[in-house]
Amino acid sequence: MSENASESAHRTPLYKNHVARGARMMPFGGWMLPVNFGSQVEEHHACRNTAAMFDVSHMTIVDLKGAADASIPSTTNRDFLRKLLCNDVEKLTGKGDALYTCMLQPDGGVIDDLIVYWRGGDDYRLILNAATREKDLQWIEQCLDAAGDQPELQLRDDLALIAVQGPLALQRFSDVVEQTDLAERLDQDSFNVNAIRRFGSSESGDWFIGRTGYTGEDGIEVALPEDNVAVLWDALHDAGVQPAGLGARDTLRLESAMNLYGSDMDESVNPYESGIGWCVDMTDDSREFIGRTALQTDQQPQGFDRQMIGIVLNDRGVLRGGQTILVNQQEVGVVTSGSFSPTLEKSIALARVSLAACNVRSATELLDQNCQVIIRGKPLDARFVRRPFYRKRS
């Protein structure tokens, strides 16, 4: 790590309280985050089995709020995020309701992955990826001008966000919440989090919760002022919660599967050859969403021939992003991202592969066949599996 890149690098408003404890500190995407506080499989292991909370504020907050003179005729947000977005925010039917989404470009490149929820009327808040900042905000900037609307779209760096996760997430919070005085800041039937439905959400003032994550685990991300973020960690961490880095962080998305943008997805890839084509909408023949052109020429995912799926190492090694995988003597594709995983106990990995050099016609025709990875030179033996590779005990 250079000193220019850590002194360049934004801090989080935990910073201060992550060196304090300990945290081994490195640059991501512009910030300064924790890696780990200790032993980074104990904290993926806390996750999996008790609570573990991550600091997700560097992550970018974005509020499109409705007109406030409702009798001024225009384009309501609601009708924007329907062509700007892949996935149809109409599904959002109760206040509160979340949606994973994709922002794409005209020949169906993703431009960003994303969370959009409505807060009711048209309100919506839109979770943004870190790195891709400053190229979401131009080209969500440039889709409104395009569109001839003004609303108020507003960013919330006032805002912290913290990720609390794991199958004792909802019970640790709502302890914390009770047994200290942000109860006194709060309305309490707004932050009943057990009432809250998957992939929904409640608020009070500038406190919000989603019942999302990033880690295959039941779970909240809280938003709050910057000013309660630390009172709220560190009440987390007295009940038992595990604090957790980028390094679990990331083990854990990769045992669900879930994709990183700039590894698993860029611009050069649509949402059927990343393996997210399920957030593509086009029951709507009349929305016209920026991309679905592209995306219509084969609306089948077994029409591009690029696809996702998960492989497993038979042989010792780690998998990493940019190895090639071999069939039969020859090239089909290359590994996305890999790691160990800690639940497994064995080096696991996403892949895109080409069907056509692979001789077949889906990706499911792949499934437990053999294949070979090159890391280090040296071919070693893996096979294609089911994704993803962990699932929630229920």
Contents of the next structure:
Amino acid sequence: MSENASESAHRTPLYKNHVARGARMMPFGGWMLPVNFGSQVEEHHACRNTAAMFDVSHMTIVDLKGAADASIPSTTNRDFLRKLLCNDVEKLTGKGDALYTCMLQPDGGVIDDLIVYWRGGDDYRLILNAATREKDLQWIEQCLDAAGDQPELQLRDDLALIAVQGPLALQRFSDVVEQTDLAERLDQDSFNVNAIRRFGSSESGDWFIGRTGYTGEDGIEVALPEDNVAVLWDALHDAGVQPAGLGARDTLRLESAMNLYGSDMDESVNPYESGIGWCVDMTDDSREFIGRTALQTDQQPQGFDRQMIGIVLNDRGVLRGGQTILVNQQEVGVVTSGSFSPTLEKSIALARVSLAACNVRSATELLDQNCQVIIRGKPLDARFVRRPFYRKRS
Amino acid sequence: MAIPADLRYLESHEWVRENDDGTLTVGITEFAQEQLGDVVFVETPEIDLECEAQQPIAVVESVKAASDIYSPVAGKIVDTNAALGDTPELVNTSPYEDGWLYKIQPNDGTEYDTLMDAEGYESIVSSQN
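The form predicted on its own done, now the form predicted together with the partner chain:
Whole complex next, starting from this chain.
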């Protein structure tokens, strides 16, 4: 860990709180964040079995506000997002609905992945990665300049963001809202989390609750004013929600086969080559989103030689990003991110392979086939498996 | 955290214990296991491996990262901790006892005395903490 990186890094409003709870802090994407609060594996299990909470205040929240006078119908922001994003915000038909999508380069390369929420009218909220913040904002500004109308961007650095995830997450959050004076600040109807649709959201004042997450469990992500976050965090802690760090967040998202930007994808690959072709919406022929032309090959999505697949290691060891994958002694691809899966108790990884090198026409043909992964110079036995590695019960 | 006074240390956070038969037992310190987090795999060296001092001969992998383990002296590997195969977490729960990694027979029996003592290691830990 570089001294400079930790000294110059931003601190979330919960920084002191984390240190007081004995968190191991490390710099990540320009922020000092907790890696774990003792045991990464225990935090992982807490999220799968009960409830865990994550401080994700480092993430970038950008609002696109509609006209101040809501009686004037406007589609400036919607039109802009339909061009900027590869998934189609036209799908967002219920107020509060969320959509997973990417921003693409004209050549189809992934600039970032993000969640967009529709807040009614012409109001949208984007939640972007922290490590890509400057690049993302520059890109959005650049696209704004090229757009005819001028949507208004609002950076919400004034908001903290926490994720409460796990089978008991909604219950524990409801208990806390009822039992603390937090409830007085809120419009109760907006905070009946059980009434929020999966992949929907609800808001009251500056509190915003999305039924979204990055763990593969049911749960919510709560954006709220910085001044309120410690009260909520401590109340959730007292209600038995396990604080969890970036370490558990990574193994949880890996088991659920959710990509990590910068590891599993970047500008050099498109969504089809990253296992997220499902978030590219080609339905509306007239929608010229950035990157569309490059992705519209006559044979897509199988037209792209590089495809994502899961790998499970049969031998003892740990799969890590960058390791080479062999089939019949030929190099066929590379591990994009790997770790030890606390739920499966074996090492798992996401990998990108060349179908041609594997001598197959689709990644499906590879499922359950053996391969080898080179770990510290030694080829170890592994096999290709379907993603995700873990799916929550019901 | 307590740093056992009867052991010697490497800057790379291995501890070394001198046994009655002249062999040296090597493991990683309490500080090192805390830094690494939950250990999920240990690759121990081959028995009879001959190595130089400061050579990476084992690997401890946590959920977070892989970490090389160095030999304290030149010598030959005479034993490894078989229990780590099924219970690598012993490195976390008992770093100075049940979580030992390997035993080495030094080529030069006097080299142990030249290794860093607990006081020296303590100053390294406090500078990194």
